[in-house]
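For reference, the chain that follows is the form predicted alone, supplied as structure tokens.
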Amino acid sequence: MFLIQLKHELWKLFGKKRTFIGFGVFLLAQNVVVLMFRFSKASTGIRRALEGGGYPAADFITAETIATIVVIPIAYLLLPLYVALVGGDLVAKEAEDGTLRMILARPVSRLRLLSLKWLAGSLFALLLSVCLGVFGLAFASLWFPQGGLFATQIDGEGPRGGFSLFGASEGLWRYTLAHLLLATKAVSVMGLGFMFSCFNMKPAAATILALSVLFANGILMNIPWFADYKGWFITHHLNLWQWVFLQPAPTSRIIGSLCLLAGFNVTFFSIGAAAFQARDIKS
């Protein structure tokens, strides 16, 4: 019965047009950026950095490199927006439409209902992250050859202090692993929106509150005088996907952040469930 109910939740989720907005925007944004790299001088900076370090630019201006560059702004700005939008809709939208009262009239516990909705939202977040990686690599492969991976180290760590270089096979492996870890960010942001959705508020308010929490964390984390407290902010751990491109990858740091994100997700779900259990849906 659980799988049947999950199937119905997925059917409802993917039956809404707004669910596919993120996929469409990702397709458009990735195509635009890839075409700009192909038909403009945007890759000059990459070439200069490589040749300045004595590396052959032709071996690293590749589909993997362009796809990795494309994913960075999308993962920072667009991905949180669309998973928070879905997370904020999961419960609040049904309450707004009045269908939640009909669902709870059936012999299904509130906790079971929330578990099904959270799992459906998590599957959506996972699918969106995977599609982001597949779309980016597929579009970049149309215009650039396969080869090594040039990855900018966003947090400035690593022996070269600015970028890492990987061979073709290792680059593809790290690209794949980065997007699997990016799914943990998508699920966590969706869970934050889901938590607010369980309260008595409109779907738009739940989405805005989730994004506001993320933006506030990001602003505080990037204040230079708060550098010693980065580990206290969820946005620091949401960026664990980019640590895969460090050389060598900080495995213990990634595992630690994964454990903390798991704790955040359990906390978000628990708070949301407690609020939902206390709500009077009939009023």
Contents of the next structure:
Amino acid sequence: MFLIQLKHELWKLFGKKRTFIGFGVFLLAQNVVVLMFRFSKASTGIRRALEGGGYPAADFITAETIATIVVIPIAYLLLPLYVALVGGDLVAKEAEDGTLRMILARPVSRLRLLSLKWLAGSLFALLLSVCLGVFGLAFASLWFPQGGLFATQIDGEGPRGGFSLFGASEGLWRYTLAHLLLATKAVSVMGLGFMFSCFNMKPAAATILALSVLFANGILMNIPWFADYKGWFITHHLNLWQWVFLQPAPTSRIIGSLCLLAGFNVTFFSIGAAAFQARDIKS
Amino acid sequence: MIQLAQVQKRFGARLAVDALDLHVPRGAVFGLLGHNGAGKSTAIGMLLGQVWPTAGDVKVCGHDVLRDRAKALAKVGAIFEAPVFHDYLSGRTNLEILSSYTAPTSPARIREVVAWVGLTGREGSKVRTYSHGMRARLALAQALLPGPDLLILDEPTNGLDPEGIHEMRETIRRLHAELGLTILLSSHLLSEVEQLCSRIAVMNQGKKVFDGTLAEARRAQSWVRLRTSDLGAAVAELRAAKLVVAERDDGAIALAEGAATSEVVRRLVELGFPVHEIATEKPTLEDFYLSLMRQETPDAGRRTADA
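Switch over from the form predicted alone to the form predicted together with the partner chain, please.
First the chain shown before, then all remaining chains and molecules of the complex.
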């Protein structure tokens, strides 16, 4: 019965056109960036960095490299926006429309309903992350050859301005793993929006609050004097997917952040569930 | 089927429902009357476990809604004013989704209920293409899917045109007659309640101010049309004799409990007032309801009589 109800939650979610906005914008943004790399001098910087280090640029200006470059800004800006939008909608939109009252006239518990909605939202977040990876690689492959992976190291996680190089098979493997870990970011941001959605507020307010929390965390984390406390900020752990591109990959740190994100998610769900349980559902 | 005992609901400083006792027996068509904001929807919300009572006990189908909501609502269907669905999905999909929150429902059962409410042929269309009347029928279908024993209808005719109101009224009659459902009908439309319900409760400012049969409601206050030479003086004499308790501007008088028109005539004749006309008005629910609403809450409370 739980699976049937989950299927119905997915029908509701994927029956709405705005659920697909994220997919559409990813398609557009990735194509634009890939075409810009192909038909401009944008790849000169990569070439210079590689050749300056004595590496053959032709082996690393590849579909994997371009797809990885494309995914970073999208994962920072667009992905949180779309998953927060869906998370903020999950409960608050049904409450606003009045369909929640119809559902809660049935003998389904509020906790079960929330579990179904959270799972549906998480599946959406996972799918969006996977599509981001697949679309990016597919479009980049139309214009660039397959091969090795060149990945710049993010500030604070390696030598400033440094980069990592991987062979073709390891590059593809790291690219795949990064996107699977990116799904944990997507699920967590969705969960944050979902938590606010459980309170008595408009769906847009839930989305804005979730994004505000993220931005506030990001701002604090990036204040240089707070560098010693970056582990306290969720945004630091949400970036764990990029650590896959470090050489060697900091496995224990990734696992530690995964555990912390799991904790954050349990906390978000618990707070949301407690607020929703205490609420009066009225028209 | 429904038992509320001393139920109270407070929203901050506002007391929405106060010490509400309600008993709806199996098989009844029970009307819950009151103006907008009287506390009817809050009471229904508490019956369905959507609104948490501040105090009191709420039982539906013999089960405590707070402790055992799943059992209490297993055989309950509900319709709310202005039924809302997922517009971008078909009527059938909406029914499948909503029914899955109660129990697995076979496609055959869905077809059966769709036919019962008269939506066959349109169940595959998106709900956004439905008229208001069709949405009302879809709402009825979703309420009937679990095979309910109790149907809770919260202002079910709101927003319907006269034809739709008539259709809904006939449907409610059919539900009671053909399926034997117990029905709780919340409404502020007196004519609707008068035509459908055998028993009513009236709420005003969160309090129940009357609970009884329609016949009791009509008996509760009867007016007598009186024409005499000097009505003011005559009424004053009748009041002094404790035969009359109230009067209206149009010359109608309310007799005291136990007083008969023959006594009034005898008294007036003894006092020398010519009686040109005296006739008992047929009491309506509207008269009764308005009289309840006009009263102060403490007076109204005295009218409350448990079944």
